[in-house]
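Below sits a lone chain in structure tokens, taken as the form predicted alone.
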Amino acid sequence: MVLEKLGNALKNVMNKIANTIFLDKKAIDALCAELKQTLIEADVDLKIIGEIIEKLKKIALNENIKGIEKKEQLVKLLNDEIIIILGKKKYELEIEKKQSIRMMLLGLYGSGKTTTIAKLAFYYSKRGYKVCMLGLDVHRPAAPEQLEQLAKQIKVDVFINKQEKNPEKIWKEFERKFGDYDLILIDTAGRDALNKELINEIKRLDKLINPHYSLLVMPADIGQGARKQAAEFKNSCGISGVILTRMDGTAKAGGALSACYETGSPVLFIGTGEHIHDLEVFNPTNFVSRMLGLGDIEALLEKVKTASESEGKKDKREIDGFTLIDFYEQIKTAQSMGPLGKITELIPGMGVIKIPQNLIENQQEKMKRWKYAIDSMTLDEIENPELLEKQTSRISRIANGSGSSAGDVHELINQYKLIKGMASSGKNLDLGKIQSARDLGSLGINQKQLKKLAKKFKF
């Protein structure tokens, strides 16, 4: 989970506030000391920590605020202050179609610019934008090849010239073609440090390309070092915002987020893993909600939207026509959304449930076997799954042909019936049926069901 250690520590402090019988000076001092240590470990600036603790003590020691009301105010203050530390509000880029928006990515060596460009291309292409990528990193030998391979993977156009070593000439070579695209994502060279040579190159490209957005890509694990880097790039080259990579599991991400906010460089996206779909719009309020185990239904719905290439078509089908083909598509969609453990932390209420890692891994393997089983069925069996229950010899044949067990096939049929039953009932999802990660893997595959699931939770 992103910032799991910080989230658990903050939940612990909030629980202690709620459960403390007498909020006297001794109890407040102990809570503040624990909070201070938590934020220091998250690499938050000491000045900011001091301001938060001062605000907490002011409320805690106010004799005019009584009992439960005081506890509620303290918890709310802490929640609001963490949101402010991490960025205060959500910033969104205005990307209009048919406008040929030019987005240039900047950063030092090893920040993950090239991979991030591909993630952005995937993100926007799945939202109906016609996207292309342009490689202007002429210093790193493998950069054009890497961009080319990523473009094939996500099926978007890419423009590179492996022989040319002048990025300005490469831009001029392909410039006339960019009018056909909604969004042009431009990869630039990095350096070991922000030196004069890099600044001059970026300034020349900026003048030539005149990008609508210049985004700085930085790894979150540099912590408070993000402040200096963001400030230097902003003052030297001008940046519209920041994309933080390596957010998965890094302890210093809190410092990087707060440092960017302090420099006036809003974090627009965060990279939460190595896969091409591991990119999220950064929303501080939802991010804190997820850290505290309360889920992030907005991010979950975004993942579904990104993963489902045929979105909209499924919702228009009659439920009576829901076959194993549809269920097969749901399994593929679920797998393309990323590891099941990451998905469950986005579901409101599920973040506080510790699902064993071996159970999650077992479920992911089981979903693969379900796909193989469906591949081994005849068209008649796929369209009429009830045949499998009437003629059990079919199940043995499918199990043998797919390298799975008869139990796997039976479980596949049961899960299919569960999803079809919930979808056709028109009622809210029956959370009582969620007994394991197996059920979670089958839930939330289309947006309507996820929205119903979200309404079941109060947070």
Ligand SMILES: Nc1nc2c(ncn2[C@@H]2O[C@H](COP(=O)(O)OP(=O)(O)O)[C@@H](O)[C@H]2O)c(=O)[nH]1
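We call the rigid core the largest set of C-alpha positions that still match within 1.5 Å between the two forms. Residue numbers count along the first chain shown, from 1. Since this is a predicted model, take the numbers as computed values, not measurements. Compared with the form predicted in complex with this ligand:
- Put the two forms on the same core and the Cα of E411 is off by 2 Å or more between the two forms.
- After superposing the rigid core, the Cα of I398 is displaced by 2 Å or more between the two forms.
- The Cα shift for Q99 between the two forms, taken after rigid core superposition, is smaller than 2 angstroms.
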Contents of the next structure:
Amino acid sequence: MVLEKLGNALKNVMNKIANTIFLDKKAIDALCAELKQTLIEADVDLKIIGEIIEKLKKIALNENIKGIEKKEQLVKLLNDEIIIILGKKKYELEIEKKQSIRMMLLGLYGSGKTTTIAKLAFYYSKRGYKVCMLGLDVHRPAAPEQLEQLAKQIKVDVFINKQEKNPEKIWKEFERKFGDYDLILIDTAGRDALNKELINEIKRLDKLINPHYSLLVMPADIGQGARKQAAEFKNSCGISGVILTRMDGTAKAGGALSACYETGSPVLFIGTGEHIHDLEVFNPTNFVSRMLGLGDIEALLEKVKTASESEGKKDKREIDGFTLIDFYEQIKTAQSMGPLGKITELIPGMGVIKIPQNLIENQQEKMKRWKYAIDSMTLDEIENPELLEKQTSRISRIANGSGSSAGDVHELINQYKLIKGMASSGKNLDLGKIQSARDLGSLGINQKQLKKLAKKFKF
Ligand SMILES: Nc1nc2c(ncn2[C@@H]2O[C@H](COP(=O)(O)OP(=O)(O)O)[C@@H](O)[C@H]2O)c(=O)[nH]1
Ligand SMILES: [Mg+2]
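Got the form predicted alone; could you also share the form predicted in complex with this ligand?
Below is the whole assembly, all chains and molecules, this chain first.
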């Protein structure tokens, strides 16, 4: 698929927006950094990237936009911005039958003009147009031959003159025939660069042929270089639009597309391979939908919505009790409060409990992994961690998605369960003071919990 890497990377950012529980400044900064890297790799202009990130941050850090609505807006913004930078809307060529529409293709050497002429001829002849390909590239000796071969392959008329070196004379010869066709596709010569010679040749042909469309053919792997080339051709020869070829083999196509859009030269077609059918009408909305997987985005937005609805039912955490997030935040708070002796943090409404020392000290690294693991969970999983024990595939998914190990996730769940178990027993506990399993027993904790705790904390 064209721009698969960019599509996957963008989808990844969107997924993170949807699934991140703590969408705080730090998380937003990390997401923006990832997005920036992704767009840089696609060769999108830094200024444009900066603008997108600014818009994203404006929503992300707006405290008046809450929870799910914020996530929804962010995912939508990203989707829409990508469409805008790649071309905003579809431009259509009007190719009426019986009008002898003359379409001239221009471009430098090897940009894909001749191949694209044949692709276009195939495209329009399949749609019932009477098409002729006209060979006016008199510079490359093999050019007429190449066109002739292609014509044979796709069974479309071709007009060439292998001896004639003056393209204007070839046109004169052809002129009396052109009324026979709905569409005449004109192949012209290129140069290594847009020099005076090429400009003059194009201008003369332009005057003589008076084409309905002059389309610039550029390979997408020039990335942002398309900006300069499109502008130069536009200024010196006047072009009506662009065809980007070799979209299949480059990560830089994002830059080429956005550069064309910026110079006001709409991309009309894209070449997506060497075969005759590898040509598409360029439609930015469809292109982005396909690149990101529209179904995926809709499903993602749906998921965000569902999650927000349940969030909306007034702090579900309070209703259902102690969740993984509470657990995480308790430990984090405890950590930030310093040495164990000073800890007075309590789990609200859950009885009084102090968190074991070994969960608090020297755990920064583990806490980081736990945070990422929680970020990779669904709301359901956060509220009902038992789901994870029932389906170990969930644990692997979370571990993979968060860069932690299955062991980390298991440990997180086990610790959480222990604390929750104690909290829900309603006892006032201060684990910091507990020296032995007997101390726990005397506090009325049941045998099962006792065994687990003793094992876990090595009392
Ligand atoms: N992969 C890929 N190759 C292409 C595409 N379009 C053209 N090419 C290749 O680019 C090379 C130059 O094409 P050609 O049409 O001869 O360029 P011209 O000099 O502008 O006429 C050929 O090897 C084509 O097969 C495309 O969309 N994808
Ligand atoms: Mg050629």
